[in-house]
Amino acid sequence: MNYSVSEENYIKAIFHLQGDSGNVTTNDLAAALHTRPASVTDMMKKLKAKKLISYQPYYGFKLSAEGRKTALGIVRRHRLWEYFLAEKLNFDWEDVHEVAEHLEHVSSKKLIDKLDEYLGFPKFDPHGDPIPDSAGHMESDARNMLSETEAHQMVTVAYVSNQSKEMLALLKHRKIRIGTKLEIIKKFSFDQSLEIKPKNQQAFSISETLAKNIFVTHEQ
């Protein structure tokens, strides 16, 4: 079945805001997408009635079976776009996103399944997240939070949690992204910065609260 944009988007936005399980409230749904709890009410009502949510009024909502497995259609969607415009077409990672969140709304099965074949089927988008498969099955691995990663270490950049175009223009001027491998020299327990060291670069320190929007693995 198909759906408007903005019934994707109010899909989209339930699922990343209830994560593995939980209900989700009109307030939340309606500061995430910057618009007015009685907005929310009125397509709760439209998406109750197509099957793709469970909602009481008062006590939030959360997606059906249904809901997931179209969610999850429309996240698949949107990263793998952001990976052929990052991989393919060159684009900074900071605009890539901007970009998918139109791209995405195309909903040809056969094109997207022929697209993540073109890609050879990707396991994550460039900031790290997962990409379901055609089935809505998503890799996972192990990954530390880089603040929490003892000196003397070598890891591999996985996943950045604050994805804005600040965030993502920082990392990019320090030549830090997705599969870049670190050592970690020192950790600073004034200040609980990190002095690291990229393969094939100087070292230099990042702040603590850069350090907590890196997650990494460890080498083997």
The other form holds:
Number of protein chains: 2
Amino acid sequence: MNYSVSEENYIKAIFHLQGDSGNVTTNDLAAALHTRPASVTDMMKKLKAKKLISYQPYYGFKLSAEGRKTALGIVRRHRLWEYFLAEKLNFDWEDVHEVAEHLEHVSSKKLIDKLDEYLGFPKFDPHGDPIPDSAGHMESDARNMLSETEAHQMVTVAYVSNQSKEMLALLKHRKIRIGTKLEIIKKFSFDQSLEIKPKNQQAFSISETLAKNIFVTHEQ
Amino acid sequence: MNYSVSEENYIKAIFHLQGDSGNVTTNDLAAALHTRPASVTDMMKKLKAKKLISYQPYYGFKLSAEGRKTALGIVRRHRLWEYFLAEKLNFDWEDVHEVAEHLEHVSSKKLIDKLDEYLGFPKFDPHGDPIPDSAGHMESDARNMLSETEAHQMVTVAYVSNQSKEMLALLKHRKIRIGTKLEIIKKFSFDQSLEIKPKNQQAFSISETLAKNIFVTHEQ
DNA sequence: ATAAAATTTTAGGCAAATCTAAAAAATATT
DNA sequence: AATATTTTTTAGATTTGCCTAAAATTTTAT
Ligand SMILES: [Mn+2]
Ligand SMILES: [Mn+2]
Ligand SMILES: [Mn+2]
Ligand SMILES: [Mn+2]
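What would you give as the form predicted together with a further copy of the same chain, now that the form predicted alone is on the page?
The next block holds the full complex; its first chain is the one shown before.
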């Protein structure tokens, strides 16, 4: 019911790594947590004993129903704190993650539910990621990769998939954030770069690399 | 420069225990932290090696200048979070301590300074304890024990020295909190009980035991 | 189908933080 | 001053979480 900081970091990392296949490997998890494969194997034994994952030695692991529920709780805390830091404390977009990485481990349910209420039950964090509600449910709206969106469309930035400091620094410089409305002026097939024009800004071009990491919605 | 949760809890406990004499004993610290004397001795060796305390085996210990500075930082975080929980998240007075006990260990300076600013640089926490500023300075205003205050005076509750659940439950029932203004109607020498009348409330009597744990200011 | 390479696990060790039981030292009592 | 009591420290274990090096297993290449 109550897990250590280390256990929580492992659970959350597995949650983020298991995409559709649902299976995570020892090496991948070690890389994600900047730790050694041997340490991962140790922890997997413990999480299996606690029934948070199913684990076949040599064949990877996946969260159990209980593990997933636990992961959603941690993600909820992380994203609510990110929202708080950005909205209330005026943190820059790119700085919220590091602090939330620690705040997420303060696991008082009462604290988080009251924080959620205080913030007005936000649905998305500052990076556009959905915030699970207290029952573990979250929005999953249809988003399209900016690089695959047709020209001459007005879209709204909803999510950025790469959240490295470098990426966020670039977005900040370009004044692109979650909620920014922009028009796709032209697409160049030579290098797949795009000319875009954010509302109330001059048009400029962005690389394919960047466009592949920005997700947009069309509605409205 | 950066200390473990356990080290921080020890440092803070020493800070609270060392009154005027300035010297804390192994048994007292063990009792305060619900741990064993042997564990305290182990940790004292470590804190001494890190120059946070001066420590003479068998003769107790006290914080060094560096240790005191560190302790003030932890106390600052603790009390700012208590203020946040009470003022912004509407926590009951008696519930803030437990959660702050964990939040205090998230030690980002930027986070705490921005939180302080967001809260409007409060000078006292919900229990009336002074909050150190980012340089470690705090108010130390003249407070008097309610039991030793003359009758027919209008005073303001500024601090409660006993912060047990039982005490806070009684104060809550009596609707007495930090900032409550009240008049001392009469003092009974038989049992040292007091008749008091909070503003906008009926008069009632309180025991000497309670009156010895309530501190008040006269100004204004 | 073997051999080579990559991945994962096991074995053994280490540091932090705790504990119990025994020894040592300080303090109090006669 | 000697003895008893209390306090504190030391010795030796235990648990958690991590590591390196070696062994086991799976996967890939020939
Ligand atoms: Mn974390
Ligand atoms: Mn985020
Ligand atoms: Mn604490
Ligand atoms: Mn307090």
